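Below you'll find only one chain, the form predicted on its own, shown as structure tokens.
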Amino acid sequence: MGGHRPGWLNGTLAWATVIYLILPITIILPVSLTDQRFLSLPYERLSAQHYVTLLTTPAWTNAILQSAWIATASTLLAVVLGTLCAIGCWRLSRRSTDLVRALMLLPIIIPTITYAVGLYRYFARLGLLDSFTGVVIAHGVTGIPYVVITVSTALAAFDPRLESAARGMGASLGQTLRWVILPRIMPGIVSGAIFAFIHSWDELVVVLFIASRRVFTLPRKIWDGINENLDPAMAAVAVLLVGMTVLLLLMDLALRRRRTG
């Protein structure tokens, strides 16, 4: 009994915890509403200027609709493959199959700066580099196991017997597939799509590798704002960014409760 610490103190120190993680996320809200041109916080007053510079701006702008672009066609990649491994695996219920799902969280295990090397020289040899395409198929191969752990746990929750039942009043596997099978698991597709999307969304150090002039996406716009020059509209696209991260988690928690309830 010596050993156990109070309910309060508990849950003191992980409010304290939580407060140490999310304060100093919570200082670049000032911060983007400065009325100063540089770094700071408001000296006299708010001023959503930076904001309107952030949208107004081709540059910023065009960050954002590549960043959107390809995030989205990473997911549906993602989406696609990370969805047919785990069913696959699933279906066979081997020992090999582990060894597939081990190999399918390789990209999120190993350092992403040892990935991003590899794939520089791999698709130096194909042409890829500084194409959206590229970064549309690395981010799409890195968040492919968020959708396979996600759909994994869902179909661990499937009842084999309405697969049975589908294919024994003769439904093909298509139909099955289709009709029984996919609309059980699509919470687990969905949270996985939103952490592939997330992670799309704010990966920077593969881009840095594989992009150059033509592909620049949002976090390689603030990464070389800090090397340059120390716009407050950095400030503001942080928000955004973060406001963006915290509706998605919301979205994904609020598919759990609706799953589980």
The other form holds:
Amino acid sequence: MGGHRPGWLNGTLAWATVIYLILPITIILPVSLTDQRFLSLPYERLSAQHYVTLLTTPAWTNAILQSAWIATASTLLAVVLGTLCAIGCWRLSRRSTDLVRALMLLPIIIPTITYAVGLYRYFARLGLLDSFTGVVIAHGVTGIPYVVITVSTALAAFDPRLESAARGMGASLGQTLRWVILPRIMPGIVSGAIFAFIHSWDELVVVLFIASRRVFTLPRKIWDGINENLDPAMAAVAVLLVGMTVLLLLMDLALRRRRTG
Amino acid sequence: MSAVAGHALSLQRVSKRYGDFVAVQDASLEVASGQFLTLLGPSGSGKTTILMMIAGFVEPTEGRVLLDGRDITALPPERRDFGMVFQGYALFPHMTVAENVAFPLRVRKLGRAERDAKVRAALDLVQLDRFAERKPSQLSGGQQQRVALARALVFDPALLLLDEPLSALDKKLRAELQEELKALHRRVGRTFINVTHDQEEALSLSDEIAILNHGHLIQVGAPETLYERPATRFVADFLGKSNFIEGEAEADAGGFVLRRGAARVVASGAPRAGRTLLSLRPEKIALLPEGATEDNVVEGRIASWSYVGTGYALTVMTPDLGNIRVHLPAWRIPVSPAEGLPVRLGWARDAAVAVAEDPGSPVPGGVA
Ligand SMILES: Nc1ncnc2c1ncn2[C@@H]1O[C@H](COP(=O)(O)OP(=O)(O)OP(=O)(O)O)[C@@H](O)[C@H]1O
Ligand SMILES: [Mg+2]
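Given the form predicted on its own above, what does the protein look like in the form predicted in complex with the partner chain?
Below is the entire complex, every chain and molecule, led by the chain shown above.
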């Protein structure tokens, strides 16, 4: 690539920003390895004891499993609904479908807390409060925008003549969808799924509102832990959360790389 | 391939309007079974629109489409069973060549063995058997085009629709594939409907050419007929090049004579009178050597000339008939051309044909 080299001011600023963004995450790592029994940096040596606690305490493993389940189920929900919505809008492609697409983005435009309050009232009436299903639905619906965005982007790059070609050769709508459209937009769907999963995996605000005793996701467990006692296991959980997210993002990056490369 | 003949297709007074813009106006067309028909016209003349109405992707505003006498106007494209090569091929990029070609068979739920055999036969037909496992992106333009052809032919459609299948190729490759297309048509004996704006392609491939302009079907006929007997000024100008001479006609013994100022041009054909437009092909005019004579002789001076490989293209300025374009093979030119050189032009009385002016203005609704 041509273009100017960034000046030193630019470079410094950029690095400062990066450090500012990453520092809180990097602090978590040493803290999680502390040899003390409270939140602190390691005094004498590094210790994995808190990771051991994490993986042997039923309360923590339970939370990890719950989070994983909820994230998986809500991702499935978001992917199916988001993909169908994006394809529907794309096929009709009228002015009204732009509106539908904009509506589908609402969950990430509206402040989460507003959304959570609304959900709380709504779910109370439906008896979905503090239920697994309730959280899955809430996370699934708020995950839809990510899928709609990535799938719509993939569809914008889809050559509509391929659909015509398939139909011209006698393919039904279902066959065209299965054999031509879905394989072409699969990278977009996978990207959307990854973002929807991450979204559910570290979502806290909605869970705080609609869960009480039965549903304990990982972020909620950390939250409660911070309020009750300063157990360094929380730092270990945080590392786990961040690690999972980074892993998924890298996966997305690798997929994109493979697609363009 | 089996011995089933191709479909016969007919368009009956078909029109297509978008709002008040007329893309195709009152087109009627008969395509006989096994024929190679080309829709020829400039960009925006409605060729793709007509092809898409035949394929079923565009619904006519008026008129009917008949297949072997059966009305198929309302039949959706996936139930018409036509083979189709799209402008730009529209190969599936995520499938290999073999999978692309197998697609229509997969749709028709053919058994594995039969499918493989047919795919192999189709790839053999277009000489691409060695490329079966490649992705379309790993093929050259000409190879992709042949994959598109194989895919359109593999399920043995009785009608094949081709939308500018060769337009993306360079001149030499295009000529090669034209040959292949023609040979293919002879081998499979199906009905082919081809779209192009390349007049040479139309002339060399087709049994029949339909000429379109501004959504109007101007003239349909065999290539020789269209070239030798163009019906209108547009046809004469679009298919090959032409000089136009306008004047007052009156009947004479061998046909008619056209007067323009002091000049007299004799022409054969049905006697006619009144205002007449003559089309005269540049290659039908000779440079007369000293002492030679012809039915028509006009004197002038060479205004410009260029060497075009197959011969010379001259523009001759004549006092009576204005600029006349002449195209001569090098061996038929008795002088070495130079600007300002006086020459005598001659042509036989059956060289020029009377053509009609085109139906005045473009289609109402406005065309750029
Ligand atoms: N969906 C549409 N809406 C409005 N106008 C259209 C539509 N499709 C085609 N047209 C118009 O109809 C006219 C004929 O289009 P068509 O695609 O048939 O041209 P063509 O002869 O195939 O041209 P080309 O050689 O450039 O492919 C054009 O003026 C085009 O702008
Ligand atoms: Mg076209």
